[in-house]
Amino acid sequence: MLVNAAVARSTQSFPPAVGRGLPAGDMAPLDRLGTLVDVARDATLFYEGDLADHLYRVVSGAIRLCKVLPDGRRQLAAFFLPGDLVGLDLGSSHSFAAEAITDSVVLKLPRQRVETLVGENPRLGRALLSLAVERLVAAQSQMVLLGRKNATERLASFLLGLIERTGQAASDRPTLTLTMTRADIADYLGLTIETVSRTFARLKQLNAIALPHPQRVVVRDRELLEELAEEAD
């Protein structure tokens, strides 16, 4: 991983955290602690079991949190988009690995300095606690999604979540650029790649979405997508 000097000059233009519990104003003190680092596509930011001595804020690109199961299967636990904070583990080591989905830039933050800053800045401490609670709620929702929902419900719920996270909740026709692959989505939703592809096709046939490009989704009928996220086959 190499620091990109050209990007380093743009530290004042970081995107705000979208729906992740940390407004841009709360992130400003953290931004001043960090070092910008390039992470190439599919490169590992940290491995499962590594010492959790840094946090990372995504500046551009996207990061996936993953675990390889004993039988070789991969489970993705989360996707981190620009503005999101990665590596907020409660323990001293990381319980998952983090990998770049695309060429990405992250702000590397020394955990010890962050903890010192939290002690000096109660507002930041409250914001990080709020983020930790939000992550817990998200993990619980993911358990319900994997345990109770069918393929259509899972994919519809996933797309609706991306709409919220990309700040398009009020848009009549949200457009999503998917940085993650079909394989990533499958491993996140507990499905096969073939099932994910078929489900995208089904949503398109129902006119809930349009797919002008495999990585671009235009939501045509938000209400229908919401109904599909909740209805059983």
Second form
2 protein chains.
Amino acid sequence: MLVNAAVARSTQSFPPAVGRGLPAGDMAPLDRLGTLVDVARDATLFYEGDLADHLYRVVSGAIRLCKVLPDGRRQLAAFFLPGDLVGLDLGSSHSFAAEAITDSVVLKLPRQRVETLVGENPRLGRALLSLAVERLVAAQSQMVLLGRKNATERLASFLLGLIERTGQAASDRPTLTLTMTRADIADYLGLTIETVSRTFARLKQLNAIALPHPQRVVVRDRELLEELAEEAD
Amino acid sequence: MLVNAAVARSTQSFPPAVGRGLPAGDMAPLDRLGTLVDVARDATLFYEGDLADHLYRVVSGAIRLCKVLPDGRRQLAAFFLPGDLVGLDLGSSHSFAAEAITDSVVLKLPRQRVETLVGENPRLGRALLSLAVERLVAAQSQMVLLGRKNATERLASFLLGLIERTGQAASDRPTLTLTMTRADIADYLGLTIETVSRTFARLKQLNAIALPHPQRVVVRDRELLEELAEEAD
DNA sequence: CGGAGTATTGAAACCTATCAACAATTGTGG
DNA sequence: CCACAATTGTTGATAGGTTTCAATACTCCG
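Got the form predicted on its own; any chance of the form predicted together with the DNA too?
Expanding to the full complex; the earlier chain stays at the top.
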């Protein structure tokens, strides 16, 4: 499951998507420590209930944060892409599990080292606070989606969010590669896989998107997608 | 709307419910600055889109954090009780509005002062980070509720959460006073007022609660309520 | 090429929303 | 303190979107 990867330390820079809000380079000190770890598809970074004694930075691949209810219902709270930090709830017990959606590489940072670093480097502390707040705002916006939006609005919002996060925002006809399955999307949007599938069909029929392949989405009409998403912003 | 209150500074200590997780007294420095402000029922602390240039601490009353979609659908992201901090997303634009549920008093802290204080006092920064993470975890747990739970499970979870937050946890037969209306509860749980009302009736019929008054809930069977809530924890 | 996993599509059931009427509570003024 | 009006909450009947159950198609890979 968790296998040490070829230790390619060096001063490599990770893709964006981290402190998309404010401080960018302030997170850099974190990359100086920690070990690179390979995580196979569907392997677990940490389980719900585990002590949160490590912080992870996604180097490549994709991670899902999820919880399973006693009767098997599942809800995803977030998708993490390269550059993202996983496991901010340091010190407590994880209330969600983290699993690899595809074969991934993560940088694993011991909690203690992180805290030492934060103690020495106030800017890093500030950057982490900004990041946590940013995540909180995103979570609240997902609460609006889950609480009040219908299936079409949910999927449209999801696709628009992916466009933002993957840096396709500038493109006039953004193309997305969905690393996650319909089940993951469904559990993230609070729907079933069947409804997700039907809703993809609806978006296709409305000419908002094309679906040359189940995993490949071509946005044909971004404005329409935005109307369908009913974003308040 | 926003009226300056009698300036009762002093070293009064606010009710708990703040850093319920880890650092408690580390938040204290915040109370040294800022002005007390009266907020009338249904008045607005800040609107969605406003620049977040103040942090608020609830002294008395209750605050709701909410967003309204273009067509009028509303979703609440949080209820804030005495001791809670409102407006953590300092520096950006508020993505949610904050409104008083009842006549309330809040301590209003200018952003700049807060940031200065954080710069001088690393423990405060750490406390704010813990708080933000705690909020994030709560938001994620609310995502499970909104995405996967039915009406009964939602209301049961909501009542149990209130018991925790209001310090009734120890009581064998906790009694809650609901300061918010059915509409607020509905918009927090992603339901309609009718469904909330019917679900209260169901909980009453199951003898999980008694409802001597629409605003007063007596928990008659906490274990049953916990079973009904289907909490994964 | 064939089998496992994944995605799509159809029909029926179910839970919640909607529309509507009524009851209870609160607040106000006489 | 009562009466009325306005607000808030409850309850009923129906409609509707999503889920569930089921069958079929597609994709990936050995």
